[in-house]
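A lone chain, given as structure tokens: the form predicted alone.
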Amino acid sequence: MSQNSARTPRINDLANRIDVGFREALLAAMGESAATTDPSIKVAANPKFGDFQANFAMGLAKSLATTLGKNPREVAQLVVDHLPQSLRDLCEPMEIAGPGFVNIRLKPEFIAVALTEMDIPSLGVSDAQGTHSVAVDLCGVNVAKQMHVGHLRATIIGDTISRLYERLGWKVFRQNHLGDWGLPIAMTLAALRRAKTDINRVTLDDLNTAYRNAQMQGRDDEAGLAAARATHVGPHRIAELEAQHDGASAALSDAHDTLRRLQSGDTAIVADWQKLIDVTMREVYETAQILRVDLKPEHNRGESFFRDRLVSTVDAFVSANLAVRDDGALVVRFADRERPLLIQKSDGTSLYATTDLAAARYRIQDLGAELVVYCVDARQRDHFRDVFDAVRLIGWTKRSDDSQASLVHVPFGAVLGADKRPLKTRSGENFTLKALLDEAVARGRREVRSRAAVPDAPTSGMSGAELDAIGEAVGIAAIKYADLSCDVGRDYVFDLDRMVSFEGDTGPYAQYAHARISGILAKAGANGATSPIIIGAPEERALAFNLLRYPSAIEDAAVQLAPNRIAAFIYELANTFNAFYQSCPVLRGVDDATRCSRLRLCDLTRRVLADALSIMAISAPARM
């Protein structure tokens, strides 16, 4: 933690200082009988009553009724009379309200000092300077398949959580757990080779089709064939089923042979397999760039990365007497549920769970992560509960310094269409992520060009290329903010009309607030960065308190793994600034000191908005 950020007062710090002062007063006024009393310091719900409120008097008056003989208002006044001078110096005279509430209002000059100390490059945010580390499992695409809407959530939620911790100075390990190993990939590769496809020229669309076809070719309806024979449905239907059965058996045999050759390091097979990965990841990286997500080749830790660790993973559970045979397979059992965790099939092959166990061990033991976060959809909740419990059972959460690492699943909900069902195209297929982003960019560009057509618009007269760039930023912000502003675990309805709106709780609204402030500062020709801050009007006070909340908002969002809390902060700050700007003239009609102070408030608000948006990897245009 840097020295500057450590001394910057935050809303939580201010509440703590008030809490300490009231605890001292309780002890001084009433002795040991009140030593454990919680002053219950809260941010005031209504600013007209103050900045904070203490609500201890009613409970204390009731519990000590026989010894005190005072009503709650008298108890509150007695404690206020014993407050230390250090707290009195920060606050206006306190007011006893209602049945004993203590309304607390900070002195304007102290708020100004707090803002001045926050007005540094770090914006008052703590910096762990790499003393903590977190691994974040994000994206997780399957090779030879196009990214779909679910990958949007896994990617941007994971990236935002990574950025939250990076902003706090943690060392962050992004982990893209690719589905790049095993039978499904071998089936696709075998199908391409049977078709004599030129893999050097194959596209992701080709791979997507080949993947589906391979799954169809390997589908064996043995039960249907047996039923057809038993019921004598006719020779033609039986012949069809026999052909399907024979074809599926041949395709599966070819896939298993391809997998064996891949696992044994066959040069030609491995080279073709790598080409499938390259084609898949080319589009993933392009999509990540459009989304402004930090996802690069060095972040890839796919199933293939852990293939040489699977045997030792299973052996470790066997040696620890944690894996038992069940009909030839190896499973890990748990005392509190009937469902076991299957870690090896009866034929000796591994599963997703085996790879996840190896990955968790790598992330904690090799990378040294003290926190491992998995951004994977909610349908995998039970799977990760089992994997995490197995890792704890075998003791792999213990780090080199004997501390315990934490494993956390951030389960996200689905993206729904207007019919409240998982988002599909009109043809009933899953929406590809590329199609979704293309539509968002097109809509953003139309909206920006429409606004630029107004003669006095800030963007009037800009070139088409400049407008398109802003439009793309607006469209991507619309998609990302709508997703990240929701409670991660909930489904949400995809409504592009609402998302691209410049009004309400949307990405473009937040971007427009930043652009508006940038325009104010540009007109002023200076930002007032060194001018003393003056807090007078209620709207200035409200804006100041929102700004002071920023460091705590980041820490809270990181601890709770809740990107929506950053979005909520951004929306509230934009609203508070708009109220300030409507009521507090900045450029005209005020004296120089007030003008410079308000320009400094504008500049600080602009920087905080840009910083908060950067945590969500959303751009902050200067003109819109």
Second form
Amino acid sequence: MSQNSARTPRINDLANRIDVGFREALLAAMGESAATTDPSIKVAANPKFGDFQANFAMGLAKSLATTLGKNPREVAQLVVDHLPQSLRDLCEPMEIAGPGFVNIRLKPEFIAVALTEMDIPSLGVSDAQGTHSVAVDLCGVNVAKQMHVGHLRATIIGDTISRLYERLGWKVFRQNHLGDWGLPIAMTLAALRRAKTDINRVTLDDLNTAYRNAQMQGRDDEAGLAAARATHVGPHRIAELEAQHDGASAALSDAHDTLRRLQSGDTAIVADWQKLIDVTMREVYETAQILRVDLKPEHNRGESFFRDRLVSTVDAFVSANLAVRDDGALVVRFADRERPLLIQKSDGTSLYATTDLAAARYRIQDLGAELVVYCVDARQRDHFRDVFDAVRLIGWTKRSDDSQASLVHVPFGAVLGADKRPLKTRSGENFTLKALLDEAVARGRREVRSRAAVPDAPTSGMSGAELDAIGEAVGIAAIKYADLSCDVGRDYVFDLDRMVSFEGDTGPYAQYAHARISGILAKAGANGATSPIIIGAPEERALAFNLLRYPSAIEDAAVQLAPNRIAAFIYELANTFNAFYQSCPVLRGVDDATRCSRLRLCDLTRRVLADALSIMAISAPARM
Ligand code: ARG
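Got the form predicted alone; could you also share the form predicted in complex with arginine (ARG)?
Whole complex next, starting from this chain.
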């Protein structure tokens, strides 16, 4: 898979170095018969067994039983005897344990050297220097609709995945697939024009109301249609229902008329339509800024962007004999499922799926992306399955160098209220994202102000404005971290009390660890910059191991498209640091060399924490 190209061996990857040494030894000890044997190097579950374990001997002894006639412990010993000197120099003498595990304990000097190598601006994270590229479908708001919690997820998950790949030096194309074309927006536009609303003065709230009212007018048929779509009754029945639906009201025929004029480029309608987009996007960008998400007009590749490519998209499927007529409509059929993909309605208009086919082609063929990631609600799983299969069938995943691009849907779960149902206001409305963020910021500010009131708090004496800025950072971090730290596909309960807490696996806890280290360094007035690193205490060792895992944690998170892995890394690092700081004095009561080494460990931890938080675009204040 092309995603694996995110993974390259790293100098500071201890497991990788050990793996390489064991492969060499396997070959030297057993010859070609062991050439493909995986030494199976794992981090030891218990420090009692060392730092790593190699678990190859049992399998190997079994598979080579007849030729070899050795038991697993003997096989393990044979391989250990052939380890290259370069690896032996780095490890304490190896122990064969139990049925044939090899316990590997690194010499502290080795850990120190690896850490020193990592202590560079890149922090050991590999840099593809733009030789790989990914398109990330994020945000995807619908014009004239207020952003709600679902858009929070599509936006911050997409932004984090983008930043992950940017951090790895990939070229990243952020694609905001706006819902800015088609009947829903025409309905809103028509309703506004009928009501003679001054489009120059509308707010997003007005648009939202107009949108909802317009939708209500065909509600009965909408319900029938939604049910039909949900049960996959097939395009025939859907087309029928749509025909009834279409005739439902004068409002709808007005909307159709507006849509026709919009599509044919009627200047007045197009100008009004553009204003609806502007009103919507102004708020989207404001929200993006509060969330620290990199989302700008240049990332807009909405449905309307593809309007001139729809005909050729459908034609391509027809010419390839992949689209067939079904009662006037055009569908793509798949060998392994009954549900076809509808790409053109019987009245000749195209659909959401048609646009997605055009967009996928654009991302791979025009942008050259080798990986296309869709951060979209899990409820669209079937849609993407069908779209991706159709794109593969027609061969649009093939890139100019003949490699195959990958299309991946990152289906995220819902945000739930305390009642475990999708989060709603008391009156049963969707929470607007704005209201949610406002509340989080207010909570963050309260929290920070009450902490500052404690004598000797690091923030005591700061101005109200400074405290509010920190409070905002805390509130936003709380929401983002809570979202990004859970398994993407899972639903989670929105619980602001838990999210904003300074204890536990939360954003503020991670930020606080960073601020605490900043405070230590400020007190010391030094950061140990070039001092030799000394690894002595077990807590130092544990901290070092955690730091060394950073590059692979980033790469794993990217390959797995799993922002929660970065959060898990941050949480563990913060915990390991706190344990280290508790048992290893830094500022007082230690000799100079130890103090300098520990300051350097502190500083490296601080930088790794800030870097990891920056991938989630969570700020790391120096004082909290
Ligand atoms: N606007 C769509 C919706 O609200 C989301 C767009 C997701 N991206 C895509 N390429 N279809 O459902």
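On a predicted model such as this, the values are computed, not experimentally measured, just so you know. Positions refer to the first chain, counted from 1. Each form is matched to the other, and the largest set of C-alpha atoms that superpose within 1.5 Å is called the rigid core.
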property	result
At the hinge of two rigid parts that rotate between the two forms, the residue from Arg105, Gln560, Thr280, Phe545	Arg105
Two-part rigid motion between the two forms - turning angle of the smaller part, in °	13
